[in-house]
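Shown here is one chain on its own, the form predicted on its own, set out as structure tokens.
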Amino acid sequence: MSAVPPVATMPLPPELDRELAALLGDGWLTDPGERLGYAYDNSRRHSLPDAVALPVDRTQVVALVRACRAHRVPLVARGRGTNTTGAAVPVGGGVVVSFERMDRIIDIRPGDRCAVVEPGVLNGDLQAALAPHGLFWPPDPTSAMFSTVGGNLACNAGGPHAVKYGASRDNVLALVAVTGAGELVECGTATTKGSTGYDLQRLLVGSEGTLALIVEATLRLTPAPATRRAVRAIYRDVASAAAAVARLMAQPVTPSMLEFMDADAVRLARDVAGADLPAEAGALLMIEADGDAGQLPRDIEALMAAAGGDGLVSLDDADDEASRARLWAARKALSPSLRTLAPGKINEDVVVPVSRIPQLVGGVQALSREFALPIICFGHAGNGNLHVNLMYDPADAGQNERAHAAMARVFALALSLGGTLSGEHGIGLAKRDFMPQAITAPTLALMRELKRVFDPDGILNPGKLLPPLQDAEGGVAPSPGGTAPRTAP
């Protein structure tokens, strides 16, 4: 695990400290073991903040802003830390607002297909909750069991469902949350549809709590399909396959998931993990359609269709939940192969056109050549979403240095393909650099602008997704109409 260079911050005021422990009680967390705890994410990075604050309810979250506003001290806000970009990590010390005590679903109204819950909840516990109204939340990360709502919402959690249901931000109606200001505000509506002002909660969702805490959300609930079906194609070649991917995606039906593996991922899976795969595989798409059984069916057929053509070396329909599971377990076995490499993984999420795919997959073999370093793409083909997993020994300087070099050529080579850095993960430290690449600058002197206007003193999660402002002499200036976190004389 990685420290952050720290930033030079004062210890908590001694009247803050008193007006938290009182209006927390044993929410207000300083000794240092339990600060450890909240001092890192999933991207490996940690940073020790200066206490934190466990809230009960939005009331609470309220006076902890207002009171941390007035001191001009940090506030981070955390679920339950799997974010991997670094989003999560109080880099300049301050307050970790973790929400796991604000962990109730409120409410859920099958009628109206949505759920009312505090940011704290889990994502597993909600959908746990739908399954007997015959209901569930799209937004299926990897850590579903164990991330929260606020946190999906927070990055825009996506996953392998998201290209037939979208993502966390496609999936949220309403949000109750608190600004910079310690103000609260309510975005959106109970409704499916809605045309009064602007839409905030859908510019809140993916803002990484630089804006505003999330303290309850309004969820979009979508029934559950009475079957699925997989199919497994697998391919000569990446090119084979991304044609297939664009022949998927033109016709009529949508498939669920529409997963892609590239040569290396299908090699680890075949001789590492010993699944069931030809030597001859050069792409694999793991393709599954759900619905009404007796639509099912047909659909499959249309899917199967479409998956045919040049450079297609098999095609394997799964009829049943046992045959589904045997041909998921090349997929589910990669992971835990990409062990078998190195012992140090950097995974980030970039995002193409799908007819682009084969150039950025050939583009990342190309670097792996050239910084000699194992680089295995899998993912979500039909949102062009790919995670690039580059392998390398943390604890070899040369390997360390070559693989965060090899790392920045990848997102370049994704915005040349007309893609961006992220289409899951957020950008939280990781990638916050990268974004005058990906954005221009009008559009990030607006996005500064609207950090401005909701956390007017920069106190919320300073230091994430928007680049530090460079002053003419080539120091960091303090964000517009906000002010620096503040720091030891």
The other form holds:
There are 2 protein chains.
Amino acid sequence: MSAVPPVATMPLPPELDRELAALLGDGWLTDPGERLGYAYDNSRRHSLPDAVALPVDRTQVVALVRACRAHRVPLVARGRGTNTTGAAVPVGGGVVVSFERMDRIIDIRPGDRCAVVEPGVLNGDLQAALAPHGLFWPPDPTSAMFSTVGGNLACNAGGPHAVKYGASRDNVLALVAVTGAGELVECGTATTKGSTGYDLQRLLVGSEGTLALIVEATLRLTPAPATRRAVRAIYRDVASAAAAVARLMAQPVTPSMLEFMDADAVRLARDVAGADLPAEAGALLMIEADGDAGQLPRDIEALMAAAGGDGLVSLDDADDEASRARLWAARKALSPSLRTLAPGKINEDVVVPVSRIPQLVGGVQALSREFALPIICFGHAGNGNLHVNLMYDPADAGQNERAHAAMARVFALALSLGGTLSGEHGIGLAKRDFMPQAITAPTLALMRELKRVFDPDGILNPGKLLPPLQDAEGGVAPSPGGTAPRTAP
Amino acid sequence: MSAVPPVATMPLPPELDRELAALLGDGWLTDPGERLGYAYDNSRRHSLPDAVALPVDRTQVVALVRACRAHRVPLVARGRGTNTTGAAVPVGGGVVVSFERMDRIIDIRPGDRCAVVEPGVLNGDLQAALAPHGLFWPPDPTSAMFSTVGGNLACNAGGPHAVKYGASRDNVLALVAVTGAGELVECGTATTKGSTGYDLQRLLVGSEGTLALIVEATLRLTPAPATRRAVRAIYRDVASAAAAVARLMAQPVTPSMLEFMDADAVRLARDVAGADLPAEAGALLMIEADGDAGQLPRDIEALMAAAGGDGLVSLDDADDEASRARLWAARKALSPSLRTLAPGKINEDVVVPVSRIPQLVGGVQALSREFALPIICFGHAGNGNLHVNLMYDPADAGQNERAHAAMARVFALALSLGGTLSGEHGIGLAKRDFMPQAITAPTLALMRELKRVFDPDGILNPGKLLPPLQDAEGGVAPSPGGTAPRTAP
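Starting from the form predicted on its own shown above, please give the structure in the form predicted in complex with a further copy of the same chain.
Below is the entire complex, every chain and molecule, led by the chain shown above.
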């Protein structure tokens, strides 16, 4: 992983401080104790912001961006800081914009299958409000109960349901956002079809607060299935499980979840967490279908037929919620038991075409041996989106170095298999310096130019997503969309 | 509709002509007779290009764009010219780039549910190649048998299946394209999830050849359903049918088609085309479900339950292909019978939130009376995407004027209902001048800036999608992304 670049934070210009205090009132935090809670995200990186803004409406956001732009002070958008890439950490100082006071559900329109929300609403609170209407918003990251819709959109968050229902980008109709130039833009319409100009709303999804600050989102909703049912398939080895994934995805019944655990993950769940798994289990799939109670048995039958085949050890169908919970126990036991292997974990969510899962898992196992560190793979097999968990002791300099070298090789492996760096976590700081391997130079240059259009002075989340620009001599030049030079107060 | 702006075409610079003749060989057409076939599209607009290029690979496309850029000669991408908005008509002269020689299906990967194609492949030819694999590509415009995948992507084409399977933008994973700067860019990956930088591939979809020329597409495929079954629901009036549409879209079984016909459409199909429809029919829905043969009866049952309710006159279920064809006959008879009303037709595909269909149809009926011209509405009700067919005699100056005035009011009506100008046809020339009503000024300014990033000299399809830039005095200034000034040879 790239170290956080050293940035000399300087205090905010006093006139900006006064202006924003007047604008935001008690929504302008400058006390170090208050700022501390906005210094980190789930990547465990830390960097204290110079101030925290808690706007209550779009008018305040526009004024805030314009004021900061005038002083070239960085703005880092923040939901609840659950992201894993450092994208929400204000490494260049400046102002963190937390949307915690913009958390209203503005409208739920069941007949149009859409909801209009402010960015700070928690995903879980939205789902609770939608449930009485028989609708849900598909993105379901593990953090759903305590992550915001705005943050989900910023990272293009997914989750296990994405295999059937898509990730955040697939479930947004329209956005209102404030660009780095302080312009309020309205992208998309509240309709499920649209061919009116350039698709700006899907461009903003996954842009990690580097192009604009989302102040309102119109989300595409899906009717909630009445029932769900899980199947656990255990295989002799990863190759058999991966072949089953390809069969499952090539037949017409798309599973609502298709989760994978490799041999090490199975062993951990069994030996450490006590899950009921046979000794010969070399890989595991959790397969779930959802839908109408009358149809579900047929769907499960089709999925079980596709799951069968060479290398299958056992196939268990949970026909009630208790059995379903028992089958899922192995998967849920996994994350806590990882910590028994080592105190530190790097969890990256590379993605490959489904057919390449065996090569990815095999290659990762080889890297685990080469670097003498445990690497456990599990995740969203139906999308080829595996979470590669490298376990190490960060206090051990040798392990620390090997861990980061191994992870660089994992990225190179995923790219060589026709995959990419991230399926649902995003780039942030963690994968930023690998972007030139994933994206061709002309394409990356185009992304930089797009950044410049939305954010001419580079004040929005500087240093994230795009790597620092290398000049012709190989040195690092200030990126047009990179860290903003700060004017002295 | 806007008239085609008068542009003084000047001959191609002789050195460019020589350079491109050497590059393209018999793929460089300059004979007026040969150029004639590339002068029009299905909007019936005409404008003769100065030359036609038929590249065979991406290397030729890069060289072609760079050469034309050096001389600031416009390039207009063309599939098979089936689009209805003038987007493929070279109104500023220049070079039409037809992708008819880049029509290969490069790869079909069933396990990864994707296919890699060149832009010139016909949608229908692709579907035929996919069928043996049990897969299909969802976009199904009426023109599918003779329109290209590249053209479908350029317009974000949809069709009746979009209600369940999405339009073109929802069914693309990755694109390789050549920008107006002559740079080859690679956007997206062949995976169904991705959060690696900015989403350029969905930005290119629907951009009508104004940002880049697509030279390769990786398409997301869907397993083909084994069976399908249709229901015809006849209602007393449009309000009852529209209420049924909202009920149908709010329950869990998403229909694979949900097509609407208003009272005039029903009357035409019955009285002119002899379709078997009752006299009291004031609106009609064609509802179709697809899937496994075992599940289909339950799906149809759910859809029929939702279709029932106040105002239902009759509900007919086709349980075999012959009955299905008979039910669809009314819908298919409609388009030819429109011509009995008037020789000219303006067909625009506005879209509104599903719940606003009654207001749209009611408002259109009022405009039909006000302007004394027949306007018939039918189309993809599940997406709120109605085709508004205004019938008139183009040779009658009064009708001609009233027709265009009425259509301007139809656009204003759709926008006032929270909808937008186009669901699947795009903007082209036909709706270009309505863009400032649909898109706010700061958002439109952002679109212009994006255009400039991809196409710095404004050579790609100038004059399309974005309206000419108005200067501060209200005059028309040359747009940075508009018609390219031509240097004298």
